[in-house]
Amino acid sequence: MSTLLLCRPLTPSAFLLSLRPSSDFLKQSPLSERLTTRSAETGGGEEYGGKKHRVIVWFRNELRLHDNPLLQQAIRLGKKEGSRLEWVPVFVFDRAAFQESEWGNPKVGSHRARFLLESVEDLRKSLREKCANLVVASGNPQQVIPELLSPGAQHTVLAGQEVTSEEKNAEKAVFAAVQKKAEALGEGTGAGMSLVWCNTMYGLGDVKRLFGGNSVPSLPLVFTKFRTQVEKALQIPSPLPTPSRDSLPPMADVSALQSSESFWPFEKPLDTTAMPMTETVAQELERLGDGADERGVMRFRGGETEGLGRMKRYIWEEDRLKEYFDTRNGMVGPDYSSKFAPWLALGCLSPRQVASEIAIYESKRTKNKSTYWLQFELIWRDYFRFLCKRLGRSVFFPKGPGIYSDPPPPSVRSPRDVEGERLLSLWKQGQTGVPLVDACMRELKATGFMSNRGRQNVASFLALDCRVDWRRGADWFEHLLIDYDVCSNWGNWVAAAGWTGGRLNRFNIPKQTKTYDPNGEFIKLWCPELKRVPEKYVGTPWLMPEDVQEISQCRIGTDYPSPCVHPLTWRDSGRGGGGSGPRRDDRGRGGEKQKGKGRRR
């Protein structure tokens, strides 16, 4: 999808201005990475001898019309095959995605459920404007999608390619199910499935060629090495066009499915009953309603329309991009950072579209460290997706890929350790007695969002200070985060725990508080017990003399918890204590191989 440069390497910022058209994406696309195109009748291929060809576009994390390779492939097939081709766009609220994890947390919590529902409804509306109807269903994809097959026709299921095992297992299950259904429908019916790489800036084919051929075996485990090589060698393709009303193939008649309990009626607006939620999440969602906690950074509304609108406001109307580097570590308010992550996570916003906007902004307004740094953050997203493709299930193991940091991470408490469970519970509820951690965790629970600075601190605290299995924290984030992305979430957590090599980045929480919340504005917003505490003590209230506690109406151990870890924990917290951010190098490699399932992924 993007190609190797044969000219001199570009500087980190200059490469953004070299975006080229990507009309050739189809011939270079990982679409060739097929499960199969075998036909139950003829043996396969895209040539169907005049038979009707139904293309089923299975939306998952590509909930947009702009820069969508799935739609462009459907359009290409429509132009090639003419009136023989029809299509069906479908989204399935996957029952497995709403189930409880092995640690008892529903994988999709109320905040993300609402955002997802809004995103799917927005896609429905956008497709209606293109004379198409999004088929929405609830259940298991391998049971729902085969119902879209038509007797005597050939079928191609198009889906975005994922890299982690639960998602890949879903792809395999759907493929097997449509093959079985095609055989059951009898002579002349065939089915295949093609997976398309959709949600990174850099093309999979280009990254493969850069790091090892047909796979990514030599992709660096260290972000800096990955970044420097892709910036020098690769281009970011321009975003694909948004389909016009006339460019999409005619939609198949699937009105008969409206009588099935699995499918949502076309004319009925989506509501929460469309999702196979647990009773607990359904109750939380009902309490949440359409409102938002007034202390939250903003009300995140799902969908491509909202995502593009946020990008337009942040970059162009409010002109925030030029100051991104200086404000990105803020913690209060909507505009200290881009807040694009929720829309990127569900594919409502394309990272290539953001890269394109940055390039245009640099050419029309200004080009500085801030404009580069937003692109830098998008490269992190790419890195974690490619890293998970390389590491496979090991990213979910207790010790990740087993590559020790320098110095090695501390020993982890036993899963049966009572104290570990107590610390985990305090961390989840924001009752650790460490104000920055508590404020961040309360914000997460109330809004589904937390700043990047906050995420680094609370991860360091749980994994390195409390010595709780890092996967418990990743699982809690998966449950609550509105911008949950499997690769970014689990990749960041395993790195924070010290299991991807390089430097162990242990954060000095009191020092971080002085640097990033010096006046206690964020802490007092979320920990009202501390609202009268002097600035001097707001990050370390356990240091308050008794008379100050009385004056502040905040008695430690009564009005606000005593710290659940000893404050001397941060006296020698290491090189990462100042919060220099994650920096990993080659030291500490050569860890032992691990056994065990490492989650279900």
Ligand SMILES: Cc1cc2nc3c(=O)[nH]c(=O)nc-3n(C[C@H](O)[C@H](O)[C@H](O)COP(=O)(O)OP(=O)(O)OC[C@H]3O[C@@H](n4cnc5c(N)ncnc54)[C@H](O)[C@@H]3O)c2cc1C
Second form
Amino acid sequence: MSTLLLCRPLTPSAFLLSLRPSSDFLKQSPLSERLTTRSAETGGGEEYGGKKHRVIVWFRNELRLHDNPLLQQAIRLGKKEGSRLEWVPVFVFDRAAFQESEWGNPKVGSHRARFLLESVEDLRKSLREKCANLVVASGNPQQVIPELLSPGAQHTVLAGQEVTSEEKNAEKAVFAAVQKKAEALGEGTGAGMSLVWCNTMYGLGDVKRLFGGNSVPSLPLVFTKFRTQVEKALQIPSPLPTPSRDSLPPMADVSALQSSESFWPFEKPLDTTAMPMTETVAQELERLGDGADERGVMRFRGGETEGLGRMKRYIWEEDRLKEYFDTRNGMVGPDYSSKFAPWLALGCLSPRQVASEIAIYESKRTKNKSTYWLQFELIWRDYFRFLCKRLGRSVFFPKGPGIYSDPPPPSVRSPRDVEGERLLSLWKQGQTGVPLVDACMRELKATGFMSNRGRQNVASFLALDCRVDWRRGADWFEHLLIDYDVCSNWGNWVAAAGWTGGRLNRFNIPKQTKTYDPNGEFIKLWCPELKRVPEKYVGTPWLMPEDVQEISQCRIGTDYPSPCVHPLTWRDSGRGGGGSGPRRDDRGRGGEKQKGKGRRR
Ligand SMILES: Cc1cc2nc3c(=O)[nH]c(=O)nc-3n(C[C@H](O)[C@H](O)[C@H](O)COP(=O)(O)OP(=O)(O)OC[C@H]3O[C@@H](n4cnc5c(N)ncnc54)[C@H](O)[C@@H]3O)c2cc1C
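Show the same protein again, this time as the form predicted in complex with this ligand rather than the form predicted alone.
Okay, now the whole complex, with that chain kicking things off.
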């Protein structure tokens, strides 16, 4: 696709008509080089008769001012081209993202919608302080963004580069639409698009060089190999500065948009009606209001301000970083892990900023296994993004890229299997009769968050014990998780289901409960039916003798469900059971260890 577009000759009315992902911004993409060189060579736009150049910064998952390559690119162009350049920042609540998935769940559920709305409002405020108005719209980006074109001007849409199919299709659709609109406007109007890599610690250009080129063909499918190679060969670039008020180019006059239905009034604070939600989600959001379930780990508020605030508190004020390695497998309260994920997912927080903060902490306070480990976890995040780049659409296939080790993942129930649907429904509602799974799933539904320990267990339970298509689980997570990130979510799920060639990591849930919730604090928080159950039985209440059930006021099958899978299922699943604890954990999260070579189907 991109090759075809690149072969197209540039015409005077088609400035930059090439949809070509830019490489690491810091290293300069060929496209951005071409863009800036042209302007410099022609004395700032004489080639186009000194026409206006309007840069449209389309924010998607980089809702921040700090370390934002899109803003720095706009600033750089402004410096080169002087007064002929103006810019428009825009965010579109994308209708497609709010629609139902093929399994009937609105992709953006109420928790995600609230966090997103708060994040966009925060960006709007921050930009306003820099004398820039964020244009907010609702609809399809390919319909909305062309409305920002001005007759007779040249345009460049700058957007963060994504790697997965739907997101890439959105980029292509916007590119085609602005091109079409420019042609329709005539008068030498031109439009192009430049995609900029924004959201990993390691630079795209560096990773491409290390792993064989554009589609990173030699990127290892095993995390440890990826990690050791990047740690050895690459540097994490420093974060880019937050733009000052004076450095940004002047805003384009887009006041005419006020009359268009797609755009939110500039002066009006955003509210939930700005989002194209389904009715069910809108009702849930209303019920949710501004409050939070008090059992939740914390009230996550969206936006860069809150994200940077959380980082400051966690690392500096509360000094938690130095103990992260020992606390990270917790499940209750705000401090067992960083909780940076929701802000990282929408780009309210940049991973490079976190890496830089860790380095400063190491030089000023302590450098230990914990400080290393937080960065190690962020490498997992990078890994899934680059892995999705390598694997393309196969990440979403029932058997992922189809690579597995011995033993192979269990066969999956047919989509028409009534029992599979029943198990899925119990899993979603937290009614499986397996307390750790139920507590985690209830937490997810009530708050939009779940610990990493919980996610691994519930994914293993659904995919490997219930043998339900893992994509149904990923779809439910996509609907609910406030830190939903397409690569981290689908990547972790396909790996948990055993389809990326790593060790099949089937969790022994009762054993995991004993290790990570030994006195049932987490379980009792979310499953009050089990409040009086003695510690000994809290992870395995089906083993309670009749008289203990009586005393605990918890009759299995009446007050709390019988387990929906046979408990003997875990008898042989020693691996991942927590018994080998630290050794397994030292190798990181999830089934990263490759056993054998892995076969391709
Ligand atoms: C089935 C499954 C689905 C998941 N879906 C998502 C998702 O949609 N979005 C998401 O951000 N994470 C996802 N994760 C990874 C991980 O569970 C969360 O990142 C983590 O629990 C968030 O809490 P935290 O910020 O306190 O993490 P910390 O423990 O404080 O870790 C710091 C950061 O490292 C990154 N990180 C840690 N573990 C992973 C991992 N396994 N994969 C990728 N990044 C990681 C995250 O950005 C996280 O914020 C998933 C894991 C599983 C097993």
